[in-house]
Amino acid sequence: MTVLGAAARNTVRTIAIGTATLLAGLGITPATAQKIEGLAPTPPMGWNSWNHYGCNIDENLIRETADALVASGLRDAGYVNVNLDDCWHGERDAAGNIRPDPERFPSGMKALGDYLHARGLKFGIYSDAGTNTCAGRPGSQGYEFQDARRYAEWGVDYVKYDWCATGEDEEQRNPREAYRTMSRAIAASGRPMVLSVCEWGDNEPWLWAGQYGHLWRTTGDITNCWDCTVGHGSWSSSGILPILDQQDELRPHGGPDGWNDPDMMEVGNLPTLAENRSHFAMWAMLAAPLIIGTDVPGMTPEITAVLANPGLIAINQDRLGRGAMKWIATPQWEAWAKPLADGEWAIALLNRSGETQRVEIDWASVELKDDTFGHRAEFAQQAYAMTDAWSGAAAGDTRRKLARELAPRDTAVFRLRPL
């Protein structure tokens, strides 16, 4: 536990004072203050620096990135989030204000958000409930309202805020009064930004999460393998599979302005077209926010094309805000089906495996109930168009049997409109 000396005291107390101030000037008081409702009413969508880059970042890079994502249509897609993650900050001033990297980011914050949003982007930036980051810059405990209020003016529209330096066993922070915290200082800013919940799933989130932040994230790290597991000392990162397989039966916790959050996309990162297209399907499906994860200026044709799909961003914004289920599993390929608004259904076949899969579905002989949302597709008796959502080609009907030959560790997404 740290013991903070005169001086930092008197500092500490300074800084509850003039945030008490700023606070009561607007009619709001800690207690008070609640998340700012609204502000996801569908997944997010957007870009972040870590997966990639790590702390290799500077706003040469972020402005790179922001120009890519114009120019090559994901902004128009609706991957509108720029958010920077760890290692943009800098010292605190001798108020305790938070500042930026003067090497990295010398032009400021201000005028790194001012350039985001004149190109119809928004802000995002990283923080951390412990006293550092887990790259070791400052972190917002003791300071939330005071950063909040600094992020306001900078123009920030999302935060990030991530559970490192937070104390071990008894002595370890209580996560839900910690981001009940930031929930409040953000509402208390003035200015409305959406709160990532990067606590890691260890203490269940999406059963209290929603009342704090506008997503969760349901398990640790994700990392660019297929079906793997990564151990880093005292933690670990995990694949696609991996963190696919926790998340069926969280399905019930996600919805409109609060969201199941596998974690940021490894689109771009995975090393065959297959697995980043299964991925990108299954995020889609699980209404996962799609946050990119990698290069987007040295991103190629066929990776934009898996990310810009139309189809599957329909699938994953539709209004309904249901995360798919998994329908039928084998140990090679599984079906999930996600209700979609007006009656529709997604359904997405994805080979698990290394070898080519064939896949039959005879719709009149299989039921299908979600009897957690309680939509349920009567197949003998409702007969149901279908279309190739990665082309959007007609597929035939659900009046006929479906039969498809899936390549290793791809996957097949088709869109069911009752007829």
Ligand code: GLA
The other form holds:
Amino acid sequence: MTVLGAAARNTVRTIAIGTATLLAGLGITPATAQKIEGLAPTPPMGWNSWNHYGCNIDENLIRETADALVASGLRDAGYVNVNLDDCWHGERDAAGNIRPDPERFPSGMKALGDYLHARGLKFGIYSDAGTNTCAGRPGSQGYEFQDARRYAEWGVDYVKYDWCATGEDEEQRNPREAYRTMSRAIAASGRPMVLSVCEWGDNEPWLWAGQYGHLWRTTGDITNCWDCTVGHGSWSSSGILPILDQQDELRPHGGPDGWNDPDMMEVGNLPTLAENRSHFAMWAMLAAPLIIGTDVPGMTPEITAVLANPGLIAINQDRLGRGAMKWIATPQWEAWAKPLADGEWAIALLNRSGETQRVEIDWASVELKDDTFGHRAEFAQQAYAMTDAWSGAAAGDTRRKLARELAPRDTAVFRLRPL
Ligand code: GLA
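Next up, the form predicted in complex with alpha-D-galactopyranose (GLA). The previous block was the form predicted on its own.
Complete assembly follows, chain above in first position.
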């Protein structure tokens, strides 16, 4: 038996009280340790390596991206999370501790985290609930607490947790158990980390993942096309419209601290400026996490301007935290409406088609009702001043008909404020 001296006992007690106080302050107790609440009151914003770089990442790229986020003003626009996706991993050591790839991350992860934090950024990392990641690196199954402790030592703030190699059919790992375990492991590490649930919408995560994580993927992987689905054998990836078309019915489930995640953005990777604008506008309207997935150091000024647009970001980050509903749908164009705080609304007019569309809205003759959340605009009784969200320019009010020409695949967005 080890007999502790009074001083040592006090130190142990102080540490114990310190941890308990810290956890209590975060809204959790060790016995029930689960999701750390309040980490994502508005949709998370940042950058992730996967969409543009895949496995081809190293510490220089991450540092250059961080520097470019700062220099371009994107950090100050809100994009603070710098998230490494798959392939940062090396082998576990003899004690089972996960280590970074020594060639790609020779300075180690703590140094990388310090680099990001020194620039006012946050550090995100990726792992997987199975035996290996989707790219075949070590997964966290059976190592959850050990990995979360390691992430905490490195200063990690955000964990994306994927679903490859979790077994097949009846042998498959229970998704709730898997994400609950990682959530508890993060809480037990004592460091607040956002948990991004990434099981591709396979198990209706919108019904349960909010207990464990702060956002959950609603679909399979995104790819950089407007309206295509690309098969990869056992799975497929989808472009902007097919993903968008799956979001409307999930709207009741997303909100502050638990966001529907239609996947990281392909803004900057789509062929035309209009497509990039529309993709960004619709993700902003959906209250989706805004995670940039392009080459930030090589970004064109037009794309930086899209991603940094203050009017669109304000709509996305609105504190009410409601996603947009599909309001008017035609085969060529759609109007989506997002209720905002203080009785305001955002309206997006999306041209799905490859031709210019003329859209007219006679406010007095339309009804805007959000039955899910109980919001309502009665334009005949209450007029709204309109601002063009892209330009910030005044755009009249709802006492007059709105008429707009939408360029092919472009999106106009208006912010409506009660007069
Ligand atoms: C899955 C995820 C992607 C990405 C890759 C990495 O496909 O859905 O977002 O993380 O794995 O291998």
